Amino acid sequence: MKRLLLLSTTTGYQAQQFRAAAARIGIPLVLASDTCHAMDDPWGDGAISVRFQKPRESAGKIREYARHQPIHGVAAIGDAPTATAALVALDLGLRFHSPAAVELCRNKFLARQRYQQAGMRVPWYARFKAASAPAQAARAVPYPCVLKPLGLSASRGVIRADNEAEFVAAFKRIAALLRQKDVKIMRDESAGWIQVESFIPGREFAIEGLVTRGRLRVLAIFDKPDPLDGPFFEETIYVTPSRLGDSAQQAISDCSQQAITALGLSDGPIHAELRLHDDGPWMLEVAARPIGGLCAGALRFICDGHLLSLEELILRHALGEPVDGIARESCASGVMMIPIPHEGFYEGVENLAAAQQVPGIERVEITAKLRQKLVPLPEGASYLGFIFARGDSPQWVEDALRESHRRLRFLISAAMPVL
């Protein structure tokens, strides 16, 4: 029986979704994680303990494992594991994106260079050492602009600046973020840089897709109905199918394919973020992995009359199964990533039942843990939870998500609660 390797930075809720998907379709799954050293075989499957900060060393450890326990497919959750996954796939002759393409996806500066070389729309951009003098850099950039940590994702540390004073404040804030332990532990060269780009006006969209031998299969185009104009860029609602016209959707799909070709992505899932302006789509970034968190729950697919989750689809694709005959379900769907309103400690949520009773709401998943320290963007890297909805139209889904969120009341204390 074919065995699939899942590389994940944690054994949290997204990894559990993949584990459940593998069980549903009868695929033996083995985990490689950089947290397994602290646990005793968490899934009872001989989990492999690796260090994603050292991808070549980690790939070697997995290669040794595969000598005795053959691996027939590779999947990765999150950005950090993709480098190890690419090396493992190359060593074992398995389907996945190449190490070079994954590196381009993980470095915004290198990706911008490739987009520019491919003739794509590219904003003005430059990178600055996080340790450099921000006042000097502030005089060398156009306004408005957006500052981004070169090696982080999911809008973490992304800040808009409309003048030199805002630039200096944003630069110092991002530099402080890059000194935090969870960022420094990445030991990645890109973690010491801040990228600055001219601000691209327009609406933002996301693409979820699978790439096979360099060709993109678009699984969904997500509308992001909330304006993302800054000063921070916290994503909240994703809704599909898109309400854009056919020509605009085709332009977004074509832009995504152009970016995939420019980066050299070949086989595996991708998650792309774009902006659509009057002159057409502008690629923000492409990740060599699926959508994060529990957001994949917003998507379901139909194959031979049966429903498939996105996780099931990714696992089947990783094992070489064709995906051409698979279609997204016909109803509209969406997810809300519940934002953290302010810093503090999570003490609970009220009105959860009322939020779940909104017509169209499938479920409300609160992922914050009791007494967890909550940090909003741009420094934070998590959400309070996820709300899922399905309905007859994208607008119906969007309205249901907003109403469900409106009913929730989160209890967040300013200080650690006393036990």
Contents of the next structure:
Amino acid sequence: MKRLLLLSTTTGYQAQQFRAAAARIGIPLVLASDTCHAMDDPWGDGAISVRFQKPRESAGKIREYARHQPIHGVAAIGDAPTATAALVALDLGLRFHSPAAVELCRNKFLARQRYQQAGMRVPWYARFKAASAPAQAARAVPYPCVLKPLGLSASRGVIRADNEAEFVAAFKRIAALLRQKDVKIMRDESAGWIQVESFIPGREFAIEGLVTRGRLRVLAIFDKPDPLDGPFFEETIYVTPSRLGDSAQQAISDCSQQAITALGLSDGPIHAELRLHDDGPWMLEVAARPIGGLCAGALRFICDGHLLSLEELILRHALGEPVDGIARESCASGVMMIPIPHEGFYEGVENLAAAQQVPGIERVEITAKLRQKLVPLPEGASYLGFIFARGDSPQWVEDALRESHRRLRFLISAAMPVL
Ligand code: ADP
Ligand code: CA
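Show the form predicted together with adenosine-5'-diphosphate (ADP), please, the one above being the form predicted on its own.
Below: every chain and molecule of the assembly, starting with the one above.
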């Protein structure tokens, strides 16, 4: 019997989507996770307990499992499990990116070096030890610039600085974030560095794609219509298809392919982000995984007259099936990641029905939990929820998302006073 392996730190919504997709394909899915050892088998179907911080050890454990219960395809959610997924795929001869390539994707410094060697447009960049005093670095960098931790994601800890004073403040703020316990656990060796890059002006875009033997197949180009000029870089609205002209879209696809080749990404999903300026596209980063959170819900594909989810497409690809004949549905679609406006405790939301009734809105999904501590960017790493829209045009979808969000009223109580 065929079997698929899903590597995921959580058993949340995205993992459930993969599980449902596997069920539709008719192939059982086994989960490898490091969520919580008290909950070793969350779906009651023999989950493999691993530690994604120890990819070799985790891959060994999965290899042992596969000796008795063969695995025919592998998929990973989030950045952390990609290293284990790559080792497992290499061992078992499955379709996935190589261990070296996924490592490059998780290190913004090494990735920039590769882009530079490949002759791509690269901003000025350097990395500094987070433990060092920032005054000297502040004199060495160009302005405006962007400071960011080497190994985090979702714009966490990414801050723009326009002068030395802002640089020093941002540097200290990121260093403090990197000292936080949960962050240290996430990424030991790269947790000690802060990367600085000159600020790349321009509009920002995201690409969702599947790579087969090193060749990128673009599944969608998303416009990010909100200006992302800093000082923090909150992701909000993603809309596809892009409103860019054909040649600009082609330039974005070509730039993504160049980055994929430079990093050596060969087989599996990618999510890339880039900026388009007057002189052409500038790669920000390529992740060796699909779009995160619930955002995949903004994408649907057509294959032989059937609708396919992104998860289904990724699993089919992981099993070695061709994906050439598959195209994104013809309508426009989009998602809004609802930002956390300020720190506090989540107490609920009003006007949800009104927000859901905006024409074009498919659903509003609130993911914040009652009494949950809410931390906005740059320290935080979550959203209040997600709004999904579909319609005839990208502008219509964008307007629907904004109107739906405008109607929502979030109740956030003040942070508990420090005693
Ligand atoms: P993360 O992995 O945390 O998402 P990114 O490198 O993708 O880190 O940066 C997050 C966001 O910060 C980007 O989407 C972009 O808006 C902004 N950003 C990052 N680097 C630069 C840069 N050099 N110039 C301009 N904006 C940047
Ligand atoms: Ca990013």
